[in-house]
Amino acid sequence: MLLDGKVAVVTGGARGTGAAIARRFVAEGASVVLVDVDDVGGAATAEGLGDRAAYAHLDVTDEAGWTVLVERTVARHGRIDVLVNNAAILHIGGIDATDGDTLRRVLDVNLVGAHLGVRAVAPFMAAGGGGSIVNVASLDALIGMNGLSAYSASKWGLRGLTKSLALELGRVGIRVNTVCPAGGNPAMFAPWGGGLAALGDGLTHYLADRGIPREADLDEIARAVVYLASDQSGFVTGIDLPVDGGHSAGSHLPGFDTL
């Protein structure tokens, strides 16, 4: 029960990685407010997690919405101990297929939304003696990849936000860290499913280049978030925690170590 008694807000909690994080948090003893714009999915996920989970509608780009959410959460629970900025959108496409409006939308959700969340919860965390903020980035925040300029820019920016806020908020007891998974909600890739399938061996080789040649499953990502949210990581702040099977460590050349 690593999160016993803690109160957490998890964005993008209706499905995928966010739902897995909320599920693991409840299993570890936390009370969770999961937020999303998918009201049907969010309410169903919260209902399935029992009395210690609740759903609230929130567009993370809405600053006033953040204020209302945080005030209502504190009114109900008395405090907020953990914020997980997980809500994100994906765009895959070359520079010619990524116009300014697309870039701005990805940055608004993935980066500005996280900034607004921290800005809203930080005063209440500080007043309560501190807390933990976990920003969910990506392997694509550690290494570059073609076709992901907008998404990578947002996630690299999230790492920069994390490091600056870790220094700014550490003196009031708030830790800020980033998780960088190689994997996540498969539904994010659905609009490009046919194109990804056509990559064939290229996609297979991409996964095989890792020390552990597969994607992280959602619960593996959630357990990493639990660690950073818990008191087990009490002196850990400003880090990027890869959950990527060693992908960001370098390249694996089959047979090279047997020459």
Ligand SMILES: NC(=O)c1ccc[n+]([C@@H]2O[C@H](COP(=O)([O-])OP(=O)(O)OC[C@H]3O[C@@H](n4cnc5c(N)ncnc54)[C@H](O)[C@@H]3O)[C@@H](O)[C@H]2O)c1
The other form holds:
Amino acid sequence: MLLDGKVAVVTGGARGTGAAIARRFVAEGASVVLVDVDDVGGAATAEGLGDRAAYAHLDVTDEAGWTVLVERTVARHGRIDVLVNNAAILHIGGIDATDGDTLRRVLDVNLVGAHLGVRAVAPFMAAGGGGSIVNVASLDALIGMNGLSAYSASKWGLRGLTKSLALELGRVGIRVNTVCPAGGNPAMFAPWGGGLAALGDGLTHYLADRGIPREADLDEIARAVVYLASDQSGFVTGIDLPVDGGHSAGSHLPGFDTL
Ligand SMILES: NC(=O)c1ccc[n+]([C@@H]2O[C@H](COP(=O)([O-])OP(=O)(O)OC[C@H]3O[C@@H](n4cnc5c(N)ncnc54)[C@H](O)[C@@H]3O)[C@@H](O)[C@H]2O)c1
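Given the form predicted alone above, produce the structure of the same protein in the form predicted together with this ligand.
Zooming out: every chain and molecule, the one shown earlier first.
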């Protein structure tokens, strides 16, 4: 029960990684408000998690919407201890297929949305003596990848946001950290032809490069978020925690260690 009695807001909680985080948070004793733009999925996920989970509609790019969400959460629960900025959208495409509007849309959800979330919750967290903010970035926030310029830029931006806010908000008891998972919900890739599996050998080589050559399980990501959200990480702020099987550590060259 690492989060016993804590009140958490998880964005993008309707499905995938956000739903896994909400599930793990409830199991660790937290009350969770899931927010999303997918009202059907969000309501179903919250209902499946029991009395300590509730769903609320919020587009994370809506600044006024954040104010309403936070005021309602504090009115109901008395405070907010944890914010997980997990909502994001993906764009895959070369520079020729990534125009300014596309870049702005990706930055708006993935980076501006997180900034607005922190802005909305920080005064209430500070008034309650502090809290923990966890930003869900990606392996693509630690390295680059062809076809991901917009997405990668948004996720590297999230790391910058994290480090600056960790320094700014530490004085009022708020810690700010990032998790960088390699993997998540395969459904995120659906608009690009059914997911990474379609890459065949390319995907096999991509995964084989890792120390642990497989995708992350969603609950493995959720457990890392629990650590950063909980008092177990009380002196940890401003970090990027890779949950990537060692992908960002370097390359595994088969046979090189037995030459
Ligand atoms: N899918 C992957 O392989 C992968 C890999 C590394 C990191 N991530 C990151 O993990 C996090 C969760 O992604 P996922 O894999 O669960 O994908 P997902 O598409 O299942 O989840 C994203 C959620 O965010 C919601 N969302 C999108 N725009 C929103 C908005 N404007 N306001 C509120 N909610 C919005 C979606 O409805 C969805 O429920 C994201 O930050 C993503 O960038 C994913």
